[in-house]
Structures are given as structure tokens and as C-alpha cells.
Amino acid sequence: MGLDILVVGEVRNSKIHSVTYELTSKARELAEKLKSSVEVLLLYSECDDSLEELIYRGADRVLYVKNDKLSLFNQEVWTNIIVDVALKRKPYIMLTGATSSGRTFFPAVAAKLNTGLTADCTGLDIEEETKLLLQTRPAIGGNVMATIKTPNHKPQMATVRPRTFRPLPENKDRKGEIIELKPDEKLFNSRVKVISFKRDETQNVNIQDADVVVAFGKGIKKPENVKYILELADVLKAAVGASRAAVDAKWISYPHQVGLSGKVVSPKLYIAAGISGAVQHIAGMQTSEYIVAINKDSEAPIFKVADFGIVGDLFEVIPELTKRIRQEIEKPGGKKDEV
């Protein structure tokens, strides 16, 4: 076994998901310390993006499997193919995004490869003396940061939260290989039959992909008041998030839930309105670039992680904030597509 790194990327809606570029960037950094190479694996039925873009942004080789049977995600098929590739390529480290699909197939891959897996990492590095992967993630409800090593089993595997790392700038002078893989047809067999796929129509932007998330909790008091959150989200072109309490109250559907039992998000801007800040919720959004908390309780735990705190009645703050932002966008010279 060499010291190569394999990034399992993601193609969503025929586009290479941004987390693939983010992980390729970090893998390039790790590979420089290991003096090894970076391979990116993509599984898809259709991809409109150029695979060379991954070469330009840090990959040495792009491996891809193109097959109509990959049009709908099937955890068993993905696991079969990725395990087969890993057994043949023998990577030292394997990384994928902590997306809904990555969290589904990567544990199964780790189990079949008889190795460990560190989930939801926010930091990766190489230990100089041992050349082991240092995998850092929030633990104990986000109260501490744990660094984990896998000394006895290989490959070392980790899922990484989207938006944790920045993609490398494009460098068209970089050269690399693009290799099509033809897995054995039996690997496409599955005990699970995908009947259909229904898109979540309650959100225009997937909450994990959004640059801006406006989230609410029980502080909005009743479902009729969700409209204030939706109006703010609309002017910000934001996704809508919610605390578990708000979802349990059936004020909004589960795909919007942020926290350890919901989605982990890392947007550029996270606005928490009427959310007290339970540790489970904070663990799901604390890596956001900027956090704005709005709560009338000045002692609410959410203020401890907020970059900006507004102590006040959200029913006064949110409409005024929405109004001010809309005025800023609509005034002459205002940026309608950028806040």
C-alpha cells in the first residue's frame, strides 16, 4: 500500500458537487506532506461538468464510472463499487463529503474494508512522525474538539462537512489522467429496488448547499409566524432551517432540521431567530462563517457562538431587518443578486 489519497466525489443533478472540489483541495495539501498523489472517484449517469476541472484544482487522476444504473442513488450499489475500487487501488486515505449520501454509503464502505471511520470532520492534517491522518471533529455535543487517529487499520477514512475547506484556484497548467472504470456488472445488483425519487419541493436550495440559512425555533410561538422567516429568507435568497423543537411541532418538515439529529450546515451566514441554542443544534451549525442570533433572552446559549447578537423581540427585529435589506437591494445601484 502506498500513501495515495482517494476522494469519493459527488455528482448531483449532473453537476460536480462543490464538496468534491473542497476535498480535492485538502487532499492536495495532505498529499504534499505525504509526497503522494490524489485520485478523485465519481459515480454518475450524466455529468455536464468537465472532469478536467478537478485536475486543474488539485487531482492527479480522476476515476469515473458512468452508467445509467447510477441515475438514482442506491447505497448498496455505491458501496459495492467504491469497495471494489478501494481494494484494487489500495488508498492510504479515503475522504468523502458528510452529505446525506456520503453519510449513507461511507460507513458501509468502512465496514466492508474492516477499517474505522471518523464522521463530520472539520479539520484534517498529517502527523509528521507517523504520517497518520489526524481527524478532528466536534464531540460531546460540540463542547470539545476531538482529534482521532486510525493507527492499526487502513485505509484511514473520514467524512468532512461541506464548506469546511476552500477549493483551490483553477490552474490550467496542471496535468493529470482521466480514467474510465468499468466495474463488473454484478456490482450493480442490489437487494434494494428504487421505485421513484421525489424532490423536496419545500425548499429551493438544499440547506446544506446554501450560502445563507435563516433558521427559527420555538420562539416564533405558532406556525402562522413562519411567514416572517420565509420573507427574510426570500430577500436573502436563503434556505430555511429550523430547530428540532420547531420540526417536532410540525411547523416545518424534517429536511429543514439543523442539528445532530438533522442536517449539519456550514453556510457563509447563519441567522438563528428564536432559537435558544441547545448543544445538539449548535453542533449542527457552529462552523458557519458568520452567525447572527436574535433572541429576547440575553442569557440564551446561542449568543455564546454568535458573531453578532440581537437581544430583542424577533417579531419586531425580523420584519424590520427584512424591510431594510429589501430597501438596500431595490435602491438605485443596489445589488439585486448579492446581499
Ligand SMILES: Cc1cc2nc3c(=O)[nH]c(=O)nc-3n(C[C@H](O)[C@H](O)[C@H](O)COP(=O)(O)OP(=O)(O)OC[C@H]3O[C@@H](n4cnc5c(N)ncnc54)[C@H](O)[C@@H]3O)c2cc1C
Second form
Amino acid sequence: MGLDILVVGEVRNSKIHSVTYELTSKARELAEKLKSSVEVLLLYSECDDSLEELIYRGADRVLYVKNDKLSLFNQEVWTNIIVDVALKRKPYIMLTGATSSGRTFFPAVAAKLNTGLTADCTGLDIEEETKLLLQTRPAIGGNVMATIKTPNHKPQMATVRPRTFRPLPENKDRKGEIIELKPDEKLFNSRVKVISFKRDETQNVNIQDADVVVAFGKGIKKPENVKYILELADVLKAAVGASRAAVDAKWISYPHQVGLSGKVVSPKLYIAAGISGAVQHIAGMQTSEYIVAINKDSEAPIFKVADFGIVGDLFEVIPELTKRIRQEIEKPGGKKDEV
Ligand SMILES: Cc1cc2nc3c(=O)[nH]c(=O)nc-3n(C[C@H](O)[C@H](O)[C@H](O)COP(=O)(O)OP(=O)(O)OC[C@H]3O[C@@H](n4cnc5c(N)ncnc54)[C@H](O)[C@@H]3O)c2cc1C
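Let me have the form predicted in complex with the ligand next, following on from the form predicted on its own.
Every chain and every other molecule in the complex is listed next, the one we just looked at coming first.
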């Protein structure tokens, strides 16, 4: 067995899902340490994106299976094909996104390959001496970070939540291969008939796609005060995020929750107001490009991950910040469209 890494990517609505690039980037970093290569596997019926893009962003080989029978996700079919590919290519490590489908097929693939699986990793690395995959994830209710190894079985398998890693920038000088795989027709057989796919329209708050997220926590004190956050979010054209404490208090709905049991976000700017910075919250926003924390407690753990910290009362800081940003935007020649 070599030391190659197989990323099982995802194509959704005919587009390569961003988690595929994020995992390809991490796999590239791991492969450099192993002196091995990165393969990305995609299963789809239609894909409008160029597969070369995966090569430009870190893959050595893109393997794809294109078949009309892959138009609707079917766990059994995905498992059959991925297991078949794994048995033939014998990867040392297999990674996929902890999306709803990844969470469904990867455990089944691991069981069929008789190996272990670490779900929802927040960090991956290679142990220098043993070359084993170090799979780090929150454990015991998120109170400790556990690093898990799989010394006795291969491949070493892990899922990673979207936005945990950053994609590599495009490098059009990178070269690689694109290979079509034609699995045996019988692998497309399933006892399950998928009739249709219906989107859950109640989950339409997409804080994961926003460039700017303004998030609040228990420090906001009462639901009437959420208006201060909404005003700041409005001038910044930002999405609104929240801590679990704020969601549990019913000050905002669950799709806004950032963290271990909410969403992972990675915006250009994350403003955390009245959020203490519990590990479970940090797990959901630590890859943001710039983090600004506003908290009246100078010892609050959120300041450890913040690029800019404002120690102060958010009821003074937020309205002042909103006012100043608005003035900056509205003054002649202001940065109206750049925020
Ligand atoms: C299994 C598990 C999963 C979890 N998942 C998540 C998750 O996904 N997301 C998440 O967020 N949490 C999660 N938690 C909960 C987490 O441990 C914390 O309890 C939660 O993040 C605390 O929220 P908070 O920071 O809003 O509240 P608090 O910890 O109460 O902090 C409030 C902060 O506001 C500050 N403050 C108060 N008044 C002001 C003011 N006027 N001006 C400025 N600052 C002020 C305080 O100094 C304090 O730091 C999880 C916990 C467990 C056990």
C-alpha cells in the first residue's frame, strides 16, 4: 500500500461543493509530509464546473464517475462505488466532508472496508515518526480536544465539516490527470428507490456564504437588544450569527447558531459581541480571516482568537461602531460598495 490520500468530493446542483476544495487543500499539505499524492473522487450525473480546477487547487488526479443513475443521492450506490474505488486504489487516508451525504455514506464505507472513522475533525496532521494521520476533534461535550489515531487498520478515514479548512489559491501551472472511472453496472443496483429530493425551505439562513458575520451572545441580555446587532449587520451587509446560549434563549433561530452544534463559518470578517468564546463556539468561527471581539470582560477567552479586541460595554461600542461605519460609507467618495 502506498501513502496516497483519496478525497471523496461532492457535486451538488451540478457544482463542485466548496468542501471538496477545502479538503483537497488539506490533503495536499498532508501529502507533502507523506511525499505521496492526492486523488479526488467525484460521483455525479451533471457537473458544470471544470474538473481541472481541482488540479489547480491541489489534486494530482481527479477520478470521476458520471452516470445518470447518480442524479439523486443514494447512500447504497455511493457506498458501493466508493468501496470499489478504495479496494482498487488502496488509499492510505480517505477524507470527505461532514455534509448530510458525507455523514451518511462514509460510516458505511468504513464498515465495509473494516476500518475506523473519525467524524467531524477540526484538525488533521501527520505524526512525524509513525506517519499516522492525527485526527483531532472535540470530545466529551466539546470540553477537550481529542487526537485520534488509527494504527491497526487502513485506510485511515475522517470527515471534516465544511469551512474548517481554507481552499488553496488557484495555480494554473499545476499539472495532473483527469480519469473517468466506469464501475461495474451492478454497483448501481440498490434496494432503495430514491423518488425525489425536496429542499428544507425553513433552513434558508445561509451564514456560511456571508463575507461578514456579526454574531452576538448572552451579553446582549434581552431579545429587544438584538436590534443593535441587526443595525450593525445592516450597514456592513452582514449575516447575523449567534452563540448557542443566545439560540437556547430563543433570541434568534437555530440556523444562525455558530459552533460545534451549529454551523462552521469562515467569513472575511467575524464580529463577536457579548460572546465569551467557549471552545464549542470557537470551533465554529476560528478560521475566519479577521475576528473582532467586543466584550466587557478583558479575560474573556474570545480575545485569545481575536485579531482585534474591544474591551467595553457592547451597548456603547456597537451603536458607536454602527454610526462611524455609516458615516464612512455615506461621506462623499465613501466606500459604499466595498464593505
Ligand atoms: C456539546 C456542546 C455543544 C455546544 N455547541 C455550541 C455551539 O455550537 N455554539 C456555541 O456558541 N456554544 C455551544 N455550546 C455552549 C458553550 O459551551 C457556551 O455555553 C456558549 O457558547 C456560551 O454562549 P455565550 O458566550 O453567548 O454566553 P456566556 O458564556 O454567558 O458569555 C456572555 C459574554 O458576554 C459578555 N458580556 C456580558 N455583558 C456584556 C456587555 N454589556 N458588553 C460586552 N460584553 C458583555 C460577558 O463578559 C461574557 O463573556 C455547546 C456546549 C456543549 C456542551
